[in-house]
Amino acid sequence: MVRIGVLAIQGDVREHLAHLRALGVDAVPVRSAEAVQSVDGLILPGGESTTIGMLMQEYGVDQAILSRRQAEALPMWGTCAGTILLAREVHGWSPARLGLMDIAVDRNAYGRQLASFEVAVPIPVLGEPPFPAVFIRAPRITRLGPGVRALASHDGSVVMAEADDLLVTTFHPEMTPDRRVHAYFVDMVAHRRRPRQ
């Protein structure tokens, strides 16, 4: 069984853990640099990207993630704020982030929280029906670097993309009962899992 961590500093932690556990995954909250070493994959949840970035630095979690990825595989999935934390380039004011994925994003491109919406988005890798994507103060991906593959788009913008063992969604899959994106990430982690001691 794979063990997937959810960065539990701030944001939609419980929702991700519930979806993963419903899929039969050993899902654990990650709050420390030490905990980063114990998981096969890591989800950076939606929330407030500035707060999450600052607390990652304060707790040393950012350096633990970067060191782990230099040494061995650590598949990661960023949702909404997590996408900002994984992006190499953030337009406008830029929070502390990991910068691991060659994408550029605009923060809060879809407006304030009152402008949140849900829309059915076709995601071919997930099959039918279209996914009920929830956008809450979502970032907009404005550039994909070489090796980054768009998996879904809405209104002319990429909303889901992957590059090797990195996955991003600008929407919140954890806010719906549909677990297909979580299952997709679990499969990604299972294919890149390292043997645990």
Contents of the next structure:
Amino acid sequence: MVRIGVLAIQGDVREHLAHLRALGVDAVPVRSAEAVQSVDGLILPGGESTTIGMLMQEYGVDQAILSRRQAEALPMWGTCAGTILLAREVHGWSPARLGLMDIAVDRNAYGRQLASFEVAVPIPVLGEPPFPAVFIRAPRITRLGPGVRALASHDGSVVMAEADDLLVTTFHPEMTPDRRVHAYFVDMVAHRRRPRQ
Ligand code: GLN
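Structure of the form predicted in complex with glutamine (GLN) (previous: the form predicted on its own):
Below: every chain and molecule of the assembly, starting with the one above.
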């Protein structure tokens, strides 16, 4: 059975854990460097990226993640704020972050009018029907590096992308009953790459 951690500093932790458990995954909250060592995959939830980034540093979780990523593949999925934490480049004021994925993001780019909305987004890798995507003060992905594959777009921007063993969604799949994105990540973790040399 795969064991997947959810970074449990702030944000939508419970919702992710519940979806993973419903899929039969051993799902655990992660808030220490030791806990990072014990998981096969890690979710960075939505929330407030400034707070999560700052506390991640304070708890030494960021270093634990970076050294594990150097030593072996650790599949990771960032939702919303988690996307910001994984992005190599952030426009404007940027929080402390991991910067592991070759993408650029613009925080809160949808503006006040569209702070939160739900829209059905076609995601070909998940099949039919379109996915009920909930956006809450979502970042916009403004650039994808050469190794990054777009998996879904909405309103002219990529909203789901992957590169090797990193997945990002600027929306919140943990906030809807549809568990297909969680199942997709569980599959990524189960088939992860062999440890690097
Ligand atoms: N805009 C928030 C941030 O910058 C992210 C919002 C979210 O995760 N729902 O952290």
